[in-house]
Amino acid sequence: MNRNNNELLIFISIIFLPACIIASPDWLNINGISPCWPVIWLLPFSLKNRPLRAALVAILLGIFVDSFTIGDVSYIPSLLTLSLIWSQYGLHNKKIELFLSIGLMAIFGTAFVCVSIWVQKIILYDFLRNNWFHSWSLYVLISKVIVTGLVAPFFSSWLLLSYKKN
């Protein structure tokens, strides 16, 4: 019964993820920039699972999120790296209950994902190497980090507690 509850929770959160990506509420946005929902979902899953399972889910999550975006850049490398780091951290620190530590990990994870996307765009597109692009990207990075840092402790803590109960 316990295994069925855990699988049901994972299934519901996977269904809920695209709804958050597509229809992010306006009160969670800063000038139209929503939180990094893949990081919010991947953080508690990686903290509670082994590296191989977390890496597999990160690759599948990256493919899923890439299907919503149009372009040559990918979320897969950054999500894979974060899942491996967080799963190792979760293996060594069994007691992860501090509300602010989850927010801090989400802030660093979102910054890593945004910088990864930024670097991929700079490498792929020569015409984006001007000052206007960098100021625009820096604004998006800072806004996404702030919003995710404020939202992640609530959602990620809820998912982490749900995984712990199941």
Contents of the next structure:
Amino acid sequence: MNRNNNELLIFISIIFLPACIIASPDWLNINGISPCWPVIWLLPFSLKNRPLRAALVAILLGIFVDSFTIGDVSYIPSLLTLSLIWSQYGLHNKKIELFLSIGLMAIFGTAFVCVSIWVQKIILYDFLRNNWFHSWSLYVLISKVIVTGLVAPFFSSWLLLSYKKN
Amino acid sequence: MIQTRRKIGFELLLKRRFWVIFLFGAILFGIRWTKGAGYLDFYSVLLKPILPGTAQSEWIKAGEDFDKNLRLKLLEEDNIRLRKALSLNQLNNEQRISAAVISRSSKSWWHQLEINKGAKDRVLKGNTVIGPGGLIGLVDSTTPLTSRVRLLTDPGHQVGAWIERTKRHGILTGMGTNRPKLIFLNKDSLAKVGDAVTTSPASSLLPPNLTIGVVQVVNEKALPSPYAIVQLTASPEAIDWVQVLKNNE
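Please supply the coordinates for the form predicted together with its partner chain, as a counterpart to the form predicted alone shown previously.
Once more the chain from above appears, this time first in line as the rest of the complex follows.
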């Protein structure tokens, strides 16, 4: 059983999630916006592991995800913060298997990641400071939160259960 | 002997000869009045079967096309020669690389495309990428087999552009939406809705005279400088094949 879970985790972590990040399949998109895959992957891992390990993985995951984007702003600060918060939460709440609570945490996590990218963009580009609430940023943020909230309960719960069985 | 005068009266109307002369006169008057229109129309109807037909009109059209193509070629050669003399950037049709879009993110935080040609095909960072309709972006980075294209709509992406009609330059800035903003360098842009936006013929970074889009909205009162919202003519969301224009080496 353990071996099967390991294989599943390796498959999802190494093949499926990177493939989703790169290919961004249309059937998993809302208005052209894909789910926040790093959050979906990091959430169960952080809940199940200690802060130091979760933070290390968050940094590595951030480096990995940043390599698929135009390198102006980074995922690393937000993922690092989330990994620390979630791992602390996981240490104090051992029984987090509720479908909806996972979804809710993913929603807040995605919103945090999006706000972090938004703020970094505002700091980086002068012209975005003229008007802080751009239709584009709000559109991306809301769409990403909704689609991640729909997808995360399935993938993240599944991953969390697999981690626990290991 | 007294000869009685012939009676001149309505009897004349009864004579056939009178009517023949009258009709003849009326026809002559009609011809003069209409300046021979009837004759000309009749003549054109007669000539119709032997006028230059469809085949002949096609020959004439083919001749005209050939003439236009020849003139275009001569003008392009002339343009290249003059650009060389002025040391300006050139649009070289022979140095184009066709590539397929393998991944697309045109609405998220980053607006980018991944294409299936990279350093192995001599694609370099900064190369111009065009699609059906005009310019879509620039190559941001390359791997041996792929390249990442930063779209014009990407927030913060800036390229030089101008409006040919007014000869006013501006900076086309991606805003994250489908329509980038052309921020003018002059206080008075003179731009109008419908103006074509192209790359500057004096640009040293981009090939000259590439179509970018059409002005949709103009805000002359904006501070610190007026701007226009530009609708791109090439839509990255619908493009599956692009062409990478190699810079002159």
